[in-house]
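Only one chain is given next, in structure tokens, and it is the form predicted alone.
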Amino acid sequence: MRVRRSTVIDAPVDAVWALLRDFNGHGDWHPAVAASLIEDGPTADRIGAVRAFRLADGSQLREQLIALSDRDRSLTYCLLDSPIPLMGYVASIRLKPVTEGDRTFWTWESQFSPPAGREEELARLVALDIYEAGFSAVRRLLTKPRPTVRAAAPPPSPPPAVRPPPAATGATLISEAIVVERHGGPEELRPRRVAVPPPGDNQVRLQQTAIGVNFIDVYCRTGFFDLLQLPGTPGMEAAGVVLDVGPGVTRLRPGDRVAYACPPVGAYADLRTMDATLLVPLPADIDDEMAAAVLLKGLSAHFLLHRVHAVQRGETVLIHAAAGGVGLLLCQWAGALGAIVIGTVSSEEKAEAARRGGCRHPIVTSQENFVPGVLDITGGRGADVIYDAVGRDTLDRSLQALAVRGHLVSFGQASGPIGAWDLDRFTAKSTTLSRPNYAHYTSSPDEVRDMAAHLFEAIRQGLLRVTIGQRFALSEAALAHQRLEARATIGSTILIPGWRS
């Protein structure tokens, strides 16, 4: 028998593929699956990987990955063991972008041999309980309301599901957290249970609902930045709900939705106690996942485009890592300011994502040197400003691609430290070099709230669209870091605490 179902998901194809390419990681979204894991340690996208499932009814099954193509956004798998008699079951998933509306066309089909007399029953089970239920779950997970210009106060959003506050104030609670005990690779991110004290003077305790993943977290994990004191919990960005407040807190109360994007680190946790002045109240039209995905990156984009270098209409802007979390925001916002946007990416897939994000001229660096491309686009003049978060691998060529009296903004070093530079090299083009520090632009709570208000308004007006390309359970923080460092992510990556996932 052959069963085939298809649907349209109102979300970008790259966001849907980022969820589905984690070979049947249904435990994160399918209602029939209680838990799943890859056997024997290979990555989920390795051909031959076997995923074991525990279903919601307590039964178990095993599936094996046969084929996967990022180019075609497709994967094929088969059943190895199943409580349902679907003999010879082989299934395929394929995604295609919908030409209009930045949506995704998803086809899910399978072939199998049912026992005689059960053809109709099993075909209906596969079509409805597996495929249609999966479509609905992914649609709920990825489809967000499209932002519009707000003419009046938006209707209040329903309160998020949160863990009830502690029965008595002053109680210490136990939280799931990710702890780094020694500097090193992603494997040093280990789930632990930690004590979360009650809020003290001018503090609040949060139930976190979504946690942002940023490259600064990698720097903390490796010890390149000294923000993380060992043993400790990394993370600078999250959204959640106030559980209880300490003495002196007047602007917040239990039940308020808030977010933050600042040190001290410690965001990779279910619960957290922190200074109330560091929190930004969330408006009803900015949901928790969007806030965790955009606040740190959005504040960065704001000061990079408006303060470090105030982009002017008609300027040519080069943005490295244009399909990343900050990169996509820079592309959109710079385009809205009237700039001509060039972006570098590592693959055709990311080029398409950058193009949809407002990058007029994406350059795939795995296929060509970006310097000739920039000079060709600008008629030999070069870019007026270059935003470089890559560092060691790009900085020298960024200088070559810069216009005379251009501004080189080096705000990250994903490929490694930039090392020592001879300042005389900048004289040849009268180059301005900036090395902005996030903390120096977000040191004042009032300044952070002003920038956040500007950011949220840009989202409402449709100037910025927040792309959440990857969601991981909090316990999968190590996998999230692996993907981030491998440049295998698009847009923002968030972690979902275990009580929600």
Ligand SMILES: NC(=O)c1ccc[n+]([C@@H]2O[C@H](COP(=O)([O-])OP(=O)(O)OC[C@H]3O[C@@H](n4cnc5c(N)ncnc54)[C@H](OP(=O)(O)O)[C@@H]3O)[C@@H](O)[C@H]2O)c1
Given for the second form:
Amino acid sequence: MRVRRSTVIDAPVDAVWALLRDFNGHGDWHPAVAASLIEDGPTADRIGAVRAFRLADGSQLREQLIALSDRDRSLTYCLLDSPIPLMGYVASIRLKPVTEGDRTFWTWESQFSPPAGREEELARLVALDIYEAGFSAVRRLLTKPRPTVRAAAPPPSPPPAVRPPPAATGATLISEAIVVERHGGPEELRPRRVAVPPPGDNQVRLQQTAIGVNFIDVYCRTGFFDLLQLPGTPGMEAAGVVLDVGPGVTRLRPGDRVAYACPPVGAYADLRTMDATLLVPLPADIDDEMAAAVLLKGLSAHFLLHRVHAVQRGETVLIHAAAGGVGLLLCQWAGALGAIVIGTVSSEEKAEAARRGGCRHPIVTSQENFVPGVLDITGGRGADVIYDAVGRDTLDRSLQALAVRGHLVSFGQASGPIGAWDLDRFTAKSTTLSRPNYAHYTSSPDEVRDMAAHLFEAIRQGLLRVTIGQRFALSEAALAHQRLEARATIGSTILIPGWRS
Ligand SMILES: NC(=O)c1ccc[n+]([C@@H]2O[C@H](COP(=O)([O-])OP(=O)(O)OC[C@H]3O[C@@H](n4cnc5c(N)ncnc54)[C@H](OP(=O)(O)O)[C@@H]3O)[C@@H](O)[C@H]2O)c1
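Now show me the form predicted in complex with this ligand; what you just gave was the form predicted alone.
Then the entire complex follows, led off by the chain already shown.
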């Protein structure tokens, strides 16, 4: 099996090569590598050097350098030991300068023999979790100011990540898009080609590079929410670059990097038009994938923790689905605000992810009922505030786990609708109930930009780490929904236009 990925990095080829030629340097830039050392201490660029390294999940691997050429800016290596069955894995990296502009074309490819039945899974792991994750990390590292020289405010005009093709202006373009023709299961998300006309008054046309998957997209696909008119394209969140602008647009120009997290739906596409006022300009240190992974979920965490209930130091907060997209952000931010964070998750793996995200007390719901767990941790008092977006399966027990005068924030229904409730039940504990709607906390563009600036600053300060647990090609949106609904995802899920796996 052969896997090949390539990308363009907006940095000079010598800068990229200086980073990649260090065979022991991947621990400094690849997000999957926790630590790496060269065995027996030879220099890292010696042919035959073996790097032994540990991944963030604890697994140990060894790889050997088998060729390196400074003239061709290329290196080849093979896998010696690995818990992952990538038999006979040989990979190479090659860089070339891009003729126009001081940029780098980077190809990363490999050959290996996977066990029967695991071809697709392992090809995806190599292509997305190793190569694409590495591309993103290097792009982030080389096209943003280093943390040590970080300015408080983002630089005024970052270089565009993608240059708009000159042919874009004024013409109708054909986009790859996901279209839903009738409400139903994930299989209703079908790849289609759609026409995208030039932008109208006060609109821009975007070349999207990363698209966020949110549980609300499931509600739209099934028809539980009526935001998606059929036939239509779902999705409320993406990042990309402005291709062309319509009459009346003054604050954006072609080449600007932007993101959005709002209706109208239609994000599951390569190209789309949007009202310019709905777009948030992206600072240079927030890359496209991170923006698509965090904007909607991060704005939600922002208003849930600061406005729906202003979390106070010392409060006990229970967060359901604590290893989910919104859940991991809620855990980290609530912890940074000084709260004692309890979280529910469905598996040990998710408990570990939640713990890494600052959840002090993860409760694995497949093993225990969370109500006694919460009462035990709080000395019988219950939680001061509960963020419950699981809905049908948890809301009743959330009420039992809440403190007297506690605040129950019911902001979603991943397990099903919450149904009708008798208000008298809230008297027993003088409970406050909130049922916040994203649209009502993000209706003004100025408010969204302020909240986004606050969110990006929290990321910059290290209060929030964005976990992209899953990447799929845009054409695999159905698979992404299947995994989300099967509770098989951790952190954020994104779709990448233009990939073929
Ligand atoms: N009101 C608002 O303004 C607003 C804004 C944003 C998001 N939300 C809501 O926040 C929630 C989280 O959104 P997200 O996109 O970040 O998704 P997510 O949390 O990444 O995924 C949903 C998680 O819910 C849990 N879950 C429990 N029972 C489930 C079931 N029967 N089916 C599927 N999942 C189940 C699973 O975690 P475990 O396996 O650990 O239980 C699953 O991973 C959604 O309910 C969404 O609607 C609301």
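Positions refer to the first chain, counted from 1. Note that this is a predicted model, so its numbers are computed, not measured. What we label the rigid core is the largest C-alpha set whose atoms superpose within 1.5 Å from one form to the other.
After superposing the rigid core, the C-alpha of residue 91 moves by 2 Å or more between the two forms.
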